[in-house]
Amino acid sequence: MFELLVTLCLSTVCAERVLPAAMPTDKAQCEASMNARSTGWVKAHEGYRVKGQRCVAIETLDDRAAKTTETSPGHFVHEGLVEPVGPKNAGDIANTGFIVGDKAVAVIDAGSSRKVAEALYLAVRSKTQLPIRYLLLTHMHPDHTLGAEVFKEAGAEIVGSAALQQAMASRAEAYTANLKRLLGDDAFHGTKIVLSDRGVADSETIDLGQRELELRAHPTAHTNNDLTIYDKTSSTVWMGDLVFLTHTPALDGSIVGWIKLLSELRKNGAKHMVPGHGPGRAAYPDGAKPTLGYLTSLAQQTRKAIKAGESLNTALKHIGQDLRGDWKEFDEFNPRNATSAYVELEWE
């Protein structure tokens, strides 16, 4: 099978991008569709121009594919780096992956940039030629969503929580500007936000062919648009950023809702999980205990500070500081979490 590589230029920055097809193509099919696909892409991306294009055998692109681990048959996880977003990692900081059934593939989360998503796409194609039917987004944050266009081009339906589309639409401009600033023009090259095609209001089951995935939307917790994906075959639940390991949790929803949800989800029957950040596989529900413990302690300390009449500025100097432990990126995220918790809990 062959993939189309197009050298695309925006101003003085040129880079070779993978332009997926909805179905794998042989060399003749790739070359026959090459001009139409590259021209269509440029029309949809203002300012870009085509400098060159070529069709190459998929096996020659192994060095560009994301590294994945097959944690159980047909279940692949790519472990993101636990470090700040930057040009060197192109935003590859979130756990992503894909699940292969008898008839189709579902990809879970898409990374911070087109470059990261293309690597995940190539990882899929290195394992299977089955159609990529779904891209499942666990929540709105850009490190999980900004590469989504790659999988839309590959024919996937983009599915998230019913609240995801509005949440993304209202933040699209800010997310794009911020990630472009953090990643730089080279790493951000070709990245364009696309919105979900539809949303899950409560729960639904999708079938990849002898492999069912249960999608469940949740009340406000980490965000107001969290979605979990339960792969019944492997007894593995994709938690998105409802669970962090190693990386300090990031609160962008409700600390009360998050604690309640994690307590309730312990009963979902899964034996394994994929967290949003940190090691790509952990036992469940025990793997959620560090996140739950952090949030519970943060809430307790915040309530105590509020009861003592401390101002936000005073409380921020000490809330959560004893929780530092083994959490990475603590000084970046704990003050934000403490602020969010204080603002929420002072009105209890």
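Residue numbers count along the first chain shown, from 1. Residues that one form lacks are left out of the comparison. Nothing here was measured: the structure is a model prediction, and the numbers come from that model. Under this definition, the rigid core comprises the largest set of C-alpha atoms superposing within 1.5 Å between the forms. What changes on going to the form predicted together with the partner chain:
- Identified as moving between these two forms on the superposed core is the stretch 266-269 alone, made of at least three consecutive residues whose Cα atoms shift by 2 Å or more.
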Second form
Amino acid sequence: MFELLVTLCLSTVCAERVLPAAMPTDKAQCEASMNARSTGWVKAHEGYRVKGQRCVAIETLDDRAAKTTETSPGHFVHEGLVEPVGPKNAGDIANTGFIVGDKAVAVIDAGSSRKVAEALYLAVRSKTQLPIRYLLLTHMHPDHTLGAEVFKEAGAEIVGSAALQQAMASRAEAYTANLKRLLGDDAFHGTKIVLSDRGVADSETIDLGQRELELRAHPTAHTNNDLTIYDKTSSTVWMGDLVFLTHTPALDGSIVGWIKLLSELRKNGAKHMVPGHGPGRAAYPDGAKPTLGYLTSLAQQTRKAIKAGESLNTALKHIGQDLRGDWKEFDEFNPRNATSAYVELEWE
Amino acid sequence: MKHQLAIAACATLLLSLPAQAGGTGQFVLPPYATIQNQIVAGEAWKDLREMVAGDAKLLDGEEILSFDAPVQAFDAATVPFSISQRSNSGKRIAELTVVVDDNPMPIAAKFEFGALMGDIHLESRVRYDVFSNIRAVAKTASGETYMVGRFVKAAGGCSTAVSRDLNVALSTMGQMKLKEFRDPNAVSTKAEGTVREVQLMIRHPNFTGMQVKTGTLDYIDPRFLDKVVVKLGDDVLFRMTGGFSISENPSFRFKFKDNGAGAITVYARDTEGAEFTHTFPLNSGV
Ligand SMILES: [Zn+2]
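Switching conditions: you have the form predicted on its own, so give me the form predicted together with the partner chain.
Okay, now the whole complex, with that chain kicking things off.
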């Protein structure tokens, strides 16, 4: 099968992008459709122009494909790096992956940029020609969502929590501007935020062909739009950022809600989980323990400071400081978490 | 217009801090010589100065106030600041304007203080769009104008404008809470003139108008608390005229001299005309 590569320029910044088709194409189909596809893309992306295009065999694109591990048959995980978003990593910092059924594929999360999402798309296409029917977004954060358009072009329906669409719409400009600044023009090239097509209000089962995925939306925890995905076949739950390993947890929802959720993780028969950051596989439910431990201590210390009458400014200087342990990016995230926890818990 | 402003501002470069004021042991250093985040010169203030202080001479506020704001704020939606009047200043501050120079709506709040506020002790929180100075401009009852400021590096950039949970924010709008702080060593007293400390918290999303409605590209209109009046019995403690640079769920922690009235009444109004009133009986000294 063949993929279409188009050199696209925005001002003076040019890069060769992968433009997926809704169905895999052979060489003749790729070449017959390439003009329409590249012109269509440029029409939808203001400022870009086509500089060149070619159809190449998927086998030759191995070095552009994301590295994935098949942790269970048909269940692939790509481990993001545990480091800040930057031009070098193009924002490849979140765990992503895909699940292959008899009839279709579901991709989970899309990375921070088009570049990262294209790599994941090529990883899918190097394993299977089945249609990519779904892109499942675990929550709104840009390191999990900004590459989504690649999968929309590949024909996927974008599904998230029912609260996802509004949450992303209201942050779209800010996320775009922020990531553009952090990634730089090269790594951000071609990235355009798209919103989810449909939301899950409570739970829903989707079928990939002899493979059911149970989607579950949760009350406000890491964010107000967290979604978990349970693949019964591999006995694995995709936790999104409800579970962090290695990378310091980031609180952008409700500390009370998050603690409650992790304390009550359902015994649903799952054995494994995929955390949002850190190692791509952990035990279910024990993999949540470090996150739960951090949040519980953070909440305790915050409540204590509030009870002692400490103002936010005073409390921020010490809350959670002794919880550093082996967490990475601690100095960036802990004070922010402490702020979030304080302004939530001061209302108790 | 303000949307473009906010977004353009996101691309701000890291500003370097000026060298710290130096000094040797021979002279007594002014109290602010060790402040890590002195105000920096900037374009925005040139226009704001007239709006905030007219042509008044700006005296060095460090002489009568201590002003605390973080060197770096990790949550740009919630940047705490506190203003504390030095006890020996001999001034009565009648008005105080808080300005975040480079925000889309720079004047965060203007406070008019009643006499019962005594020496001003006030803490609140502001939103930050970009790295910026925050300054307090104080007018005394005798007509002098003092200014004090800090430079804050806000790391959150622009992802600051939105409620964590919009629906919750709307359904709880107008709820209030008043916390009393008691010095555990102080003798319990009802005596008039006793200095007390409280924190007033008001639930309100203080919409910036940068949020987008679901499924459209239309903006939600800004909606924020533009007026708050806090009274102790019949005496006004302060009136605030505010903008959306005050953080979501506005919080004001302050000290006042008790007049024995026994209750604080708060009136708040937002830009849509919604009014919220609560009366809180005081327990301190009982
Ligand atoms: Zn996240």
